[in-house]
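Here you get one chain, nothing else, as structure tokens; it is the form predicted alone.
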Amino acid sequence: MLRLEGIKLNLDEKQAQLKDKAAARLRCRPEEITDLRILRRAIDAREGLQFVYTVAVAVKNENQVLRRCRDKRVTVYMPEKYRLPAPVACDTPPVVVGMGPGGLFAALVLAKCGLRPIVLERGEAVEQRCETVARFWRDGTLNTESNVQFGEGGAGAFSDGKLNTGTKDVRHRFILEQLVSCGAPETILYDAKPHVGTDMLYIALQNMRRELLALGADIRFGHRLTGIDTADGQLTSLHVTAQGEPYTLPCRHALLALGHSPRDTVEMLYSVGVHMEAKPFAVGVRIEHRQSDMDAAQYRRYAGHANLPVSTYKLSCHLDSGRSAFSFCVCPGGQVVAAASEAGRVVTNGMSEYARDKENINGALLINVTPADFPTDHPLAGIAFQRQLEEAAYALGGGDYRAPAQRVEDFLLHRPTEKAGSVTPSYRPGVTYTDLHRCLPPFVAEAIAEALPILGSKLRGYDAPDAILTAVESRSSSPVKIPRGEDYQCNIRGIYPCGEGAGYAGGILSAAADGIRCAEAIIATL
């Protein structure tokens, strides 16, 4: 097959027309391609607005259309395949500790190479975790142990889905082909900014379950890790509970893919001698803005198109402080989340489904945070800076699980807000108008401001009077790392960080191929 790129489509031409616009650049009959594949499809706005498509296509005698085509812009297409390792055994199997991507495609791959793995997830499959959520955004009832933070999915669950990444890995394809096979829809395999929905992950995440049953996983809802065996730094059993009941579970290669939340069982791996540091992260808030308004600032006449998806954002800049503002897990057409874990503390996430067709916009608005900024160097310093964030923000909400809001331009004047304007804020189960300096630290809320009118200049209207603030924003990324060899193995054999609460990702795709990977070390040992 044949690689080209650079092929555009103006907003009101069809994708059908890609075969008709790829003979013209190879330079031959449209009925001489035989097959039409997109490989990846973006948005391009400098001179109007236009997609641009890279396709593979196959075309009859393809040398001869190579040679006369004469174009750098097309090239042969040797796509790279993952391929599983090679099948092994095992007497004791393997577990993995957590549902979260990094999880789930560790536990898919053990299985598929024949491992059998015991994966123990705290929380609630994900049928019932939605209901058990719905009931915390309705009323406030909040369950420790299955919530936005734990249970089938981890926390990417409860987001927009988003599947785009800095890094090229071969197990990238990989995993969005076994998402597509599971009924996230096609347009992730090519789209430059691939989302599933929290709507599309549902179905996705009930048939991943099927599979991995079917595989011989042996899958267990409501068992938490509780503690640790070794013997001469080997490990060697897991402790677990489920239901109130402990029980031990023999164990030798165990894959902890714990997400950023579940700081008890951090605490019990530090407390037995598992090696942490504490590592750089990001606080702030969530920003809302009207849909509307940033379609428009940022499609300008084209806003509204028919064909256009609803606008995103990317956004930072280096403070004079130097501090450094960014944007994070934009969720267009989306709702902001409450996302507690723990009791009588306040998070907020964001969250879009699909089809993005809420009337708001929201994103994290997050300012960096070095351990330098903690009051002591200890490795878990990091988690009790988080906890204090969000137990003022829980005070200052009200004692009931709102969340404090604020306008952006009572918060640039530290002024208690007390009404919304044009802006309603989307939290549930509600938000309480204050003003948000109460409860940020002060070099937060220094730079928030700084950053606001600069990233305004970038945006227009992301500055905008009406723009909600919503506090507190803590868990962008685990304030722990938990450090491994070449081997993918912490200072305790046996035992294998993974993805993002190990300070080894930073989003779905990335943590789903760190899982994968750490699964490929475990097989290798064997």
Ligand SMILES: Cc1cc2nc3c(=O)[nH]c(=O)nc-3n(C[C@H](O)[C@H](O)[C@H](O)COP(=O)(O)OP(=O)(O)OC[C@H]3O[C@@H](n4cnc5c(N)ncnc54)[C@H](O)[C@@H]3O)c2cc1C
The other form holds:
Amino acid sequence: MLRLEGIKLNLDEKQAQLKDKAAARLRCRPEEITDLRILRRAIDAREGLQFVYTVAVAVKNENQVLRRCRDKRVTVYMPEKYRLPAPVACDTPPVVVGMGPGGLFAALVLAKCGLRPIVLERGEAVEQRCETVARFWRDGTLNTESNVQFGEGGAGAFSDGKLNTGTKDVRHRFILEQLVSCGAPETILYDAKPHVGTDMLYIALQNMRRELLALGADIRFGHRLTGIDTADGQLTSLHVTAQGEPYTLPCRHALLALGHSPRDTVEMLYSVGVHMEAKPFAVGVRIEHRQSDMDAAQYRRYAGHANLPVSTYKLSCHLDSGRSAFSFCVCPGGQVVAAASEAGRVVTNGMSEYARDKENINGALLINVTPADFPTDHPLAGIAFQRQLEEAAYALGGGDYRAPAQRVEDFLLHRPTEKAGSVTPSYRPGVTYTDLHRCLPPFVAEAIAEALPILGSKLRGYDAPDAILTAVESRSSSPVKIPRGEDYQCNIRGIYPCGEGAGYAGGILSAAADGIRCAEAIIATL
Ligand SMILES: Cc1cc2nc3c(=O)[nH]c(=O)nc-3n(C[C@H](O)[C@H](O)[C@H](O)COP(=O)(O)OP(=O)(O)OC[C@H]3O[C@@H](n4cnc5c(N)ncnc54)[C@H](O)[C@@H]3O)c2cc1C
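Cool, the form predicted alone is there; where's the form predicted together with this ligand?
The next block holds the full complex; its first chain is the one shown before.
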């Protein structure tokens, strides 16, 4: 096949016209093209808005066509395909702890290679988890074992399901194809900014579980890792608690894909001698705008065009204080979600459904923090820092999981908000209007105030008076790193720290890829 880059369609042209445009580029007749696959679709805003495609086409007399067209944007299409490791056998099955993207894809590769992994997940299967989370959002009843952070699908299950990554890895295509085969939309295979949405992830997660079970994986929901045993620096068994009952699981290979939120498990691992380091991360607030205002700012006269997806944004700036401020995890047409996993603490995040058709767009507005900002130089001091913020937000919100919120204009004037303006906050179970300076550390509040007009100069309306700030966004990434060697094991042999929680991933796709890398390392050891 041939790979053609830079094929443009204006907003009113249909995808069916790609064949004609590809034929024109190849200087052949459309009938000579026997197959056409979209490899990439992006929006180009430079010359009016248009879609730019990269496609692969099968054409008769390919070599002749390639010689004749003499165009740098036409090359031979040679996709790199991910190859699974060769199957292996093992008496004691490897254990995967955590069913977020890291654990799920690790378990999949282990199972496809014949290893029948045991998969421990403290939270519920996604069907029950959805009901538990819905109750929390309705009336503030928090289940500390199954929530937006914990349960099948991990932290990304209630998300926008963005699958962006800044890195190239042959595993990414494998991950996307796996998600599509489990029911995720095909557009994730080619969109420049792919996203699945919470509703589609719900389906994909159930189908992936069925596949894992069919491959012989032993999946245990409601089973929490509570301790480990070692002998001569080698893992020998795991302590697990299920429905309040402890049991011991013999284990020589445990892949820990724990995510950034199980502080009890991190404290347990630290207490038994797993090496850890404090790491920088970022904290701040969610900012919410009307989607139509952001579309108008970015798409201008094309805003509202039926063929355009809702707009998103990516913003950043450096501040005089030496800190940086940036947007993160933007959820177009979505909602701000209550993402707490510990009692008495408020945490915000964002999600969207595949259609991204809600009234507001929300995104984190974050300020970088470093270990120098933490209360002590203990490796887990970042967790203490997060807890302080979350407790302050809980108290300011009223002590019932409502989140403190404020209009941007009021925030900049240090004036408590009394009621919302044109932007209605979407956070459930609800917000308490107040002054966020009362819960944010002064350096974070000052940095946000400095950043808002700068970012507003980059995206019109970003700092609009009625935009709503909801606090606190404290779990953007892990505050702890678990160093591992080239064999992917930490200082205790047989423990493979993996994904976001260990500090080796930031987001769904990179966590899934890291899960696969750790699974490959276990297979290599066997
Ligand atoms: C609301 C929200 C929206 C997000 N949106 C996006 C997005 O659009 N795009 C994106 O790329 N990223 C997004 N993220 C981040 C993304 O979800 C994470 O980067 C990713 O899930 C990390 O994967 P992981 O497998 O490393 O950990 P996690 O997904 O956090 O999974 C860890 C799992 O381990 C389990 N676990 C923890 N401790 C134990 C224990 N002791 N015993 C048993 N099980 C345990 C947890 O219950 C959890 O299910 C979002 C996160 C949140 C919270």
